[in-house]
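Take a look at this one chain, the form predicted on its own, written out in structure tokens.
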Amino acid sequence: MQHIDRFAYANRLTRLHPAYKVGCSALALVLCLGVPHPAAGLSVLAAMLMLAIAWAGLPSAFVLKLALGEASFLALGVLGVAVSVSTSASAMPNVRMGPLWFSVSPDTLWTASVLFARALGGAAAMNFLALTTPVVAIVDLLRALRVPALLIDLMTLIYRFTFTLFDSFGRMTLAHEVRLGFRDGRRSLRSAADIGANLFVEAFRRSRRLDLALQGRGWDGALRVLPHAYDHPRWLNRGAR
């Protein structure tokens, strides 16, 4: 995640403003479910690594390892729609483990593919927009749609504190693992329940923490930031003159 939100500030369309890529991958996203059919997510999945490895300047190794990683996990998730399981056999091509026929019909082949082709363009559509455009530009454009201050105060705070609490969690887990608290089954259960309620602990403090630094600073239930200065498209400059 640490290295996603760093891609987000350092790639050639940072300074683009977060409309075109949220529009760009809308796009992407109501294309891949409106058409049923495993090529138009397949397409999908195409451009968007074009246009984050192309256009954004990603480094290509990292963004087909997160594509990647993404497909096995789908690929996972999609083999309960490929194989269907009962107590007895059928006509489909089967095969028999225990007491229970797995087989495979050409119908929910052809379910699982569309299936996954939406999802892995979805994602990649997703990923697009969060390795092209930092928190601060999507704010900035959900201020300027009248989303409601709550909800965006909302999902900035809870965006800071994942960062907080995932260095709070890797500290934590360092600290046993050089007491050798991950040593056997009993000791990993008993240091997972530690570091878990530790975390807890620590959110909570850092929560009171925050708060208290608000409220010095005349808090008034609204976080209120600068506006950010943002680039269009240079062939829609041209048309504008």
Second form
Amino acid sequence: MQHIDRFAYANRLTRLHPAYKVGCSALALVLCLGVPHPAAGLSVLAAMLMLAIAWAGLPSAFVLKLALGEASFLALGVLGVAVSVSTSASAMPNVRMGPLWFSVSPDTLWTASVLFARALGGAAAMNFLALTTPVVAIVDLLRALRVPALLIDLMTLIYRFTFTLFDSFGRMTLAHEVRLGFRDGRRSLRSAADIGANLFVEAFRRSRRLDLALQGRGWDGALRVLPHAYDHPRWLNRGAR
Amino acid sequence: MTLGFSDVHFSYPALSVPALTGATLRFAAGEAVALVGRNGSGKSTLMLLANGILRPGQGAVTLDGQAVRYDRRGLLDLRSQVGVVFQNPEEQLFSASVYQDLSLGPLNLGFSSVEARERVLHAAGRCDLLNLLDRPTHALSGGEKARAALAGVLAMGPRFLFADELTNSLDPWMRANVLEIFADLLADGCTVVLATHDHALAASWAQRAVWLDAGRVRADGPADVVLTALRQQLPPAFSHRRQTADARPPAAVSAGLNEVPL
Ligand SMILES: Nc1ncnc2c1ncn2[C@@H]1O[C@H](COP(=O)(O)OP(=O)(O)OP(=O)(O)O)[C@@H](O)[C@H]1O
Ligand SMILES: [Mg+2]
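What's the form predicted together with its partner chain like, now that we've got the form predicted on its own?
Next comes the full complex, this chain leading.
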């Protein structure tokens, strides 16, 4: 999460208007979902990896590792689709384990591979968006699209609080650690419960303080902020001129 | 323009000891005021009252002699004149980016996007934040957060600035920078009230000091007089250090220490 955030703020596309990046990812998603062929998902995957590495300049090792992780997770997931289980032998090649017969048919294999490619392509499209676009930019875009203010304010605050709570969590864990709170199993459990309860109280307290501070700045229920200025691709600028 | 407290009492709900009892104070334009007093003496409470976040249980807060009205219009009016930077800057930043955080105040005051942008850039320039505007607020250091919190209030153009222990997390250079910002504000006729435990800073910076003690104004007057009186109440601190200060450091160390002014 913190890695993703760091990359989002420091890649070549950070300042590019979010509409282009969201557009790219959305197009990729539509392609993945619309074309029932594994080639669609796989080519989207390849394209998105290319964009992330060559266009956005993200470190290839990180991007590939992320995709690989998702691939192995998905592979396990589609295993259940590819392999059918029954209590009697079927016409397809069978493997018997105790009372159960496991079989694989071309049909189930095809479905599984479409599913796998589709999900992988979709995940790559989302990775691209998450790794190149700061949350602020996405929120700016949503605001421009006239998404209700309440949702936008919630997104903003959740995002902000995620980090402040991470911070508190880190500090509380450290505070327990230096007092040997994780020395053995029983103590660890106690410490974890302690931290959990305190974190809740801390979140509540913080939100109270934030509420006061916002009131001090004339806040009256809507978090009005200025949108950032974003870049547009060069070829578009040339066209406009 | 003046901001007044007349016989202000305040107690936090569920607390038997009142946080402020009968505070009467008047802040005039262009004053540099240090607010001093022990932990829990009511400094932060006073600031929250100044900004209308807390309402006096008894007595009144006045702006130019008029009692503050606690309706929407009246509060917005008060808050456009009185800005408060709170004790913990971390807790005042709400937005994902510094730029957007700074823009909240001006937009709330009803400025257009163009004017708000100008104000944000001006405040950011004053607080040395121009190259941090795109930064996410969670990726700032403590001192940077303090400056962002200050800039968020400055962008609203207050006539009275209350800063609650703002200088604590700042390095000496940034502290000087903040004191310079204060000097600019004072020159513009703004009033700056700084709550602090740093008595040396208070003595060198402020003209006037207000000493709060257990919710009462114990002394209010020229900074040097009030702080001298306060100093007499201090515990005999560092007595151990004082005893050993005369002992000479080993020659090798003292050679290395020669240039260090102590
Ligand atoms: N949110 C709160 N709820 C209940 N009591 C509070 C609250 N905030 C402060 N108090 C109490 O009110 C009194 C005045 O507190 P205040 O925060 O104004 O002191 P302070 O002078 O700012 O102290 P410090 O130097 O520690 O910041 C204290 O007794 C404190 O315990
Ligand atoms: Mg305080």
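By rigid core we mean the largest C-alpha set that fits within 1.5 Å across both forms. Since we're looking at a predicted model, the values are computed, not measured. Numbering follows the first chain given and starts at 1.
Core-superposed comparison between the two forms: the C-alpha position of A47 differs by less than 2 Å. Core-superposed comparison between the two forms: the Cα of S207 travels 2 Å or more.
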